[in-house]
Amino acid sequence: MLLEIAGLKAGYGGVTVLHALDLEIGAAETVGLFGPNGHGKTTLLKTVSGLVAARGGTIRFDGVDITNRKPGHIVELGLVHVPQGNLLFPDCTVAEALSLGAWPRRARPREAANRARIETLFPRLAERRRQKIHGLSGGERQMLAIGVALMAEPRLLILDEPTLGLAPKVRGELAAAITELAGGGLPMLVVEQDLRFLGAVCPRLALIDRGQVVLEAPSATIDEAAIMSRYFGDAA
């Protein structure tokens, strides 16, 4: 297994959010993660990437125990997290942001090749190389955030709600790009509320409820209507 999470506990202050959570991701596997708001999806991603301290359990990446390692060390190993909110430096240009993404030592020798690959995947970034990030649209900033992560040559890419707040056309472009990356063998863990989007790009889905994975199944077998009704309060 590429990522092995066993008995993971984490939270904030006096509140525990993750309750002995278990999850595994195999090499070259793309897994979609969904569930009600406030039940631990983002906390899980932050704990895996070293941004939130684990209170129990273990996280192993390609056989290495990374539980409570520093985020920089985790990135150097090849686990790269794209958080919600396009957390990019607004006064950087697109080209400068991509260069910053090549910070890990393992990625520096292939910076030019990775940049060319990313600009092929997201042609809008090539068109806006000299533009500052604060002038980009929401969709373009999300493409750039993923591009910056790809510059680090991830061995596992974690995406937290990559289509949040985006128009349907842009969601479609991102779905196509994520599918292309997965088809090229890049393992991914993708968090999304849009089950149709998630099912289209992830062969396997996992449902988080109250800080635990309560369901894992092939995306083709997930009953979307039943899930929406049970966990998201569908009025139907």
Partner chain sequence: MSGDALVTIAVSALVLGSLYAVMALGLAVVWSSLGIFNFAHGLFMTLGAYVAWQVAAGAGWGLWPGIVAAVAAAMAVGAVACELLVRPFLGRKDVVLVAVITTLAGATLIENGVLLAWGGRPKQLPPLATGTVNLFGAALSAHEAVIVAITPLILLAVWLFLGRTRLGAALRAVAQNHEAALLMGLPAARLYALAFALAAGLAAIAGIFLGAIRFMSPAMGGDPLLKAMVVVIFGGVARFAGPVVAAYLIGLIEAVSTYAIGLYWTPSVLFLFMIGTLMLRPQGLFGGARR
Contents of the next structure:
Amino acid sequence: MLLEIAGLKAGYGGVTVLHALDLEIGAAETVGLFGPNGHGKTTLLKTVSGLVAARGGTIRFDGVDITNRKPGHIVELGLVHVPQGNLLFPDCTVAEALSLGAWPRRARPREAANRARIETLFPRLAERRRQKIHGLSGGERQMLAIGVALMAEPRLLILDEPTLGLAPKVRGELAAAITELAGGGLPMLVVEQDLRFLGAVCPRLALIDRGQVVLEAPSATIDEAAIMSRYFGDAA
Amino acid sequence: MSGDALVTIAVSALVLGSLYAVMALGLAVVWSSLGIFNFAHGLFMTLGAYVAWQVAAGAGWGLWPGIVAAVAAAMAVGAVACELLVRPFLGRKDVVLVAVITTLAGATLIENGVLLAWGGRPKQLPPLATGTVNLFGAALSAHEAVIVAITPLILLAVWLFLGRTRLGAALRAVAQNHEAALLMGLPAARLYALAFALAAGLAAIAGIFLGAIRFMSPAMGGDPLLKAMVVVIFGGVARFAGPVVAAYLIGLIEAVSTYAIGLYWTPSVLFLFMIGTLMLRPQGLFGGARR
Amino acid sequence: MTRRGVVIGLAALGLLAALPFVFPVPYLRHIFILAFIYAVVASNWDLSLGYGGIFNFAHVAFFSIGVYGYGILTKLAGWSPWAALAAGGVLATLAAVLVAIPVLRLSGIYIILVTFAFAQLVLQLVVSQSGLTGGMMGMVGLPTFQIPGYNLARDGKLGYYFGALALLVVSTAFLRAFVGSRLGLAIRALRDDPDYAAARGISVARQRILTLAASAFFTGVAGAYYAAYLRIASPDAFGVSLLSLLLSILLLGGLASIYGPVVAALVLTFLSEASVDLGPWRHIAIAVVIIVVVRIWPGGLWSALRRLSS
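Compare with the form predicted on its own: the form predicted together with its partner chain:
Once more the chain from above appears, this time first in line as the rest of the complex follows.
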């Protein structure tokens, strides 16, 4: 197993968000996470990457216990998290952000190759190399956020709602890129509201409800309409 | 006003501006990366001057080893000060106020530590260069000429470090988005300590500048800190050029004011300039801090 | 105030009133006089800093303005000490209004810097105008209070002891009343949620000026009293060591509690006076105490005690 989460508990202040959550991701697997807002998807990702303290349970990455380790340590191991709506560093340039992405020691040797690969994947980033990040569009910023994560040579990439709030055309571009990455054998854990997109990228889906994984199944077998009406109301 | 007077004012403005630029840049680096104001900054200057004096005059090993030791000692103390006085409180809602209190306490600690170690008797550092230089008819000491000449090089070096190296970019990145920086594996705590160390090293250099012009005392950092404070308010900290341009501008205002209305009223003039700037442009002349 | 609070307050007052007779030691009274004065200064600072949330670092300057106002008016202008005592408060209040003007449009760290700079400016003016203020040497031999037929310094400073105690009582009553008034509520609302308060029609500018002015009056009076008691006015009144002492009183006492700083002033003045012989070590000790307290009890000792007792 690449990622093993067992009995994970976490929360903020007096509020518990994750109640003994279990989830496993296999060696070359891409898993999609979905579920209603406020039920712990983002908290789960933040706990895995070390931003939120775990109050119980364990997280193992490639056999190593990473529960409550520092984010820097976790990134160094190759578990890289792209947070939701990442604004990155408004006053830095695109090139600077990419070079900072290669901060982990194990990513340094392949920095130039990775940069070339990312600029092929997202040609727009190559065009904007010298621009400051605050001048980028939302879609470009999301591409850069993924590119920065790829510079770290991830062995597991976590994406939190990568297409949130983007125009359909840009969404399409990003979805294509993410599918390409998954096809290239990079294991991923993706959170998305758009089940169709998620099902297309991830062979297996997990449903999070009230801080627990309540359903795990191959995406082909998940009855989209039933889940949508159950968890998102009939309007969805 | 005669030509001689103009040259005298210009020279004085350049010397003051250099001193303030080196001081203010350190304050601005800490302010922009941690969002706090470091009241112990003046004491890094004091400490640098005294360590340089100890090595250069006390032990008699010469000025250059003294400078190296002073910068190194100040950087180490700066990093420790960050760890003890500031980092435990980052993320607290009242961090701005708490940091004022803890850095003031840190200043008291260092000032009295210096007093215990070296006593209160005034000391003076050997100058960076001896003799005088004649500039457009005004004689200035070679020491001051060196200050005026090497300050731009120091500023350039810091600018290159912040703008052209990965470490410099990391320092700016962690200032702009702490969480994103953590998720990229940037060591935020060490970068904050680095910001403090860089600032303290610059302050130590300012201390070596000043220690050969005026007499050194444990309280010698107070006045330059105040001027540097006026400079960062005046210029803002959003851009590198802000405090640098403001430093030379404040140096000029001070030189003109000292010549025209005397030393005693100059602080009031600077204060009025600062208030005036804040009333018109609350974030400084060149834009403000993002935090 | 609760009934229990009234009882404790009166008991404490009775204790302090009886103390000089139980322990007729002039030195002890001297320390208490200083402690009462510092308690007034610290608890009034609490009004602007703790209740108002205004990061005002010019408070020490209000105190010094009281000190020098008293010195200059009595010695050079020939005012009666009692008139100069009141004038100290009025001058400090005027200074507070002056400081308030630039502070109105600013927030957070900028307020700290501007008020700090203002205090330094006042200090430099005092030092530079040596014709009026004696410069670095300060003013000595200031006239002191006279009541016909009685010298306040007699009977082991008994008069000064009760004068300072009365000042503390009046100032504390004023602060309590101010904080409990409609104005006090508005000030706290403004501190906790400026946008909401502004939306409800509370004027930021007006509240800030009033808060600063109110916090300055008794601070200035305390400064004048201090000058009359010690008969000197020196630049030390601006010093970082007084600032540190007051800050540690506030921190130990806890912000927005008024009684906290009063109690802390009594404790810390004793510690501070007891350690006068330690020289630089005394300042180092105070600095370490400040850092440790901020680290361990973010709300001050007062709130830690309250939490324990509840």
